[in-house]
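In structure tokens, one chain follows: the form predicted on its own.
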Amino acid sequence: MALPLPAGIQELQPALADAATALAILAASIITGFLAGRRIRLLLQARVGRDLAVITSRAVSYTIYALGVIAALSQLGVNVNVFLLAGGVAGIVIGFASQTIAANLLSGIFLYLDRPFKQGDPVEINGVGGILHDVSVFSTKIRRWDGVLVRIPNEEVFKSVIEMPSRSLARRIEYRIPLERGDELEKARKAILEELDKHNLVLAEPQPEIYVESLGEYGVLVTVRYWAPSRKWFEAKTSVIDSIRRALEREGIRIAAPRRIVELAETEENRNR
């Protein structure tokens, strides 16, 4: 026959008993966590890449260990009420001190998501152009035409105008020409598509356009139109504009130069002389 436990052995069973199922329950979080975090960040990291699916895996073991810490202090009686009640007031003086950073946060997962541009791109994002240097969770950065990172908050560029050249395959090009003589117009008009005809980087469709802009201080303006591949738009647009002052410098026929009409007002001085 089996003897009784003292009294104080038997209160202390339920206690042992639920602080192993505390630490059973705390364990098996931890490894659930892990592994979930583990196979999310791997499942995404290909399709959205690293930075969002390292915080997305984050998030999800975070989260799966605190509902382990909560269900392991429920075991043991304690009242996780006080602590959930603790945590919204902390969540939400945080969420207020932090909406900035949490705006930018979600543009960054958002601009992941559509992916408008990646690594390498020509951009222009508020008037900020260059090549796109790299999208992290709450930024933008963008190595200027000079050189110059320049950092944008991802909150911002989500909101911007984007533009992306490199989407196109051809881009235009234009150039304002002021000729000096009006009736040299039929000739310059002529010498300049016969350069752009032979230039290796205007394309033949869209045709290009020259035409009569407006008649000002300058004389006659001149405006040139065509297109080129957009991998080559920097390099056709320095060329072509010296292959066109070339033509024209053969022919004779010359830029113009600003006018001014000085008008003196007649005085008695004047008349005297």
Contents of the next structure:
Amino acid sequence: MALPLPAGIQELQPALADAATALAILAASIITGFLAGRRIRLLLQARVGRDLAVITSRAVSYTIYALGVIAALSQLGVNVNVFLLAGGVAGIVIGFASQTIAANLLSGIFLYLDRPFKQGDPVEINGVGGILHDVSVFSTKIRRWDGVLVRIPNEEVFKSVIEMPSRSLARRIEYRIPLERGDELEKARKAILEELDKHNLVLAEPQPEIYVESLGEYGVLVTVRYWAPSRKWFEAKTSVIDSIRRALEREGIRIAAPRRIVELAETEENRNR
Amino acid sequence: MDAGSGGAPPLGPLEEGSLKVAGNTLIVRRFRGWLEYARLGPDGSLAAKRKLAPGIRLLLASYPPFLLPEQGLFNCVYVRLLEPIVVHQRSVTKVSIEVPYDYAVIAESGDSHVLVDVFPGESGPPKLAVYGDLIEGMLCRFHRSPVDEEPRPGTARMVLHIVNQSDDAASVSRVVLPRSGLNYYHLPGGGVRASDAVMTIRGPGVAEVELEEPPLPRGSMRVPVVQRERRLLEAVPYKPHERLVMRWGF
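Form predicted together with its partner chain structure, per the form predicted on its own context:
In what comes next, the whole complex appears, and the chain from above leads the way.
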């Protein structure tokens, strides 16, 4: 036979029950938030990268914790409208204050999803060219060709024109070579084509092109265009021009130096000189 | 002895002494039980040097052209036919073409084959070309081949079967061969034979290319796959008869 509870405790019983329920809600929200966060991180990590997976999982966990706290307080009879109102106002204030951060964060998320480039890719963003070092949540880091690490906010990256040369199998390289004598054009064309054909970094197809671009103060300006594998572009650009120069020299074809014809007007002063 | 003077290259075990191959001089000598391998390039400068532990054998092989420094950039051989071939609709045609090879010096230790050195054959500078679109296409080793002629030095003979399954006659001016399944064989009488290729024309501008083991005379030797390439091939699901779809025209 159960003993009757003292009067004071009997009065406290509903309050204790509410407190127990609140504690249960809190515990459930903590467990749920923890498990949901971990699950989301595992799911996202392989798809969108570690940084974004961690941020998303934390956001989900904290939201569940916050909802748990509000539900627990509500169970204890606390008016949660005050919290919701305060939260709303704080949200607006923080939102205004962290507009740039939010923009960078969102841009970072979209860059993760869009994946226009990957680590190690050569890129040019807003005139900054180099190797992509890292894309984090708020910024993109590029190791410039001269070795300097440059940080660009993600919002700027997202809005910029991005050049991704490695996405193309081949890149076109162009030289302009001024020839002194127009009658050596065919000989020069043959010598250059033979040189391009011998060079292993010059692609056979698309085929190289050689044409006269203009006749001017430099003599005959010849344009040489060829394609090289994107990953060997710089090596090709620097080595092929030297091969062409040597081939032209071997054939005795002279590269024109800049020249300008100056005519002196017949004036009294000139006549007296 | 010169392997690049038009005759069959002396492929197989590389013995002590010196050997001229495609303008290079290969020097093998024994020193305190070890083998020393050196290659002098066409300009006479030292291009490669290795020491090999006692018991390791050296092989000179005509190797599919995927091992030069540019390897990793491409996975195919693009053969441009010097004379396009016109074939009837719903017909099968067989022609002989040539495919380039590079010379590989391979260290053989039991079943294991390690690449010691590689250099281009006599087929000229190793050229590359893009087949198809610049973004979605393929970067391949390039070769211009005559049709139905004796293979030139530095090239292996390949039999190309063209199966035109379309309802129109087709003109074939190029064939792209996949890396996987392209094997070379040293023939007993000299010369090098490549896998056979079957090009099935499915429709306008689309064909499938598949490689097959050719009929070989007794005593032929298949060029062993070196470890570096074996690892590369094993990294992707390897199929001995890999198919390649030519969707940017033939």
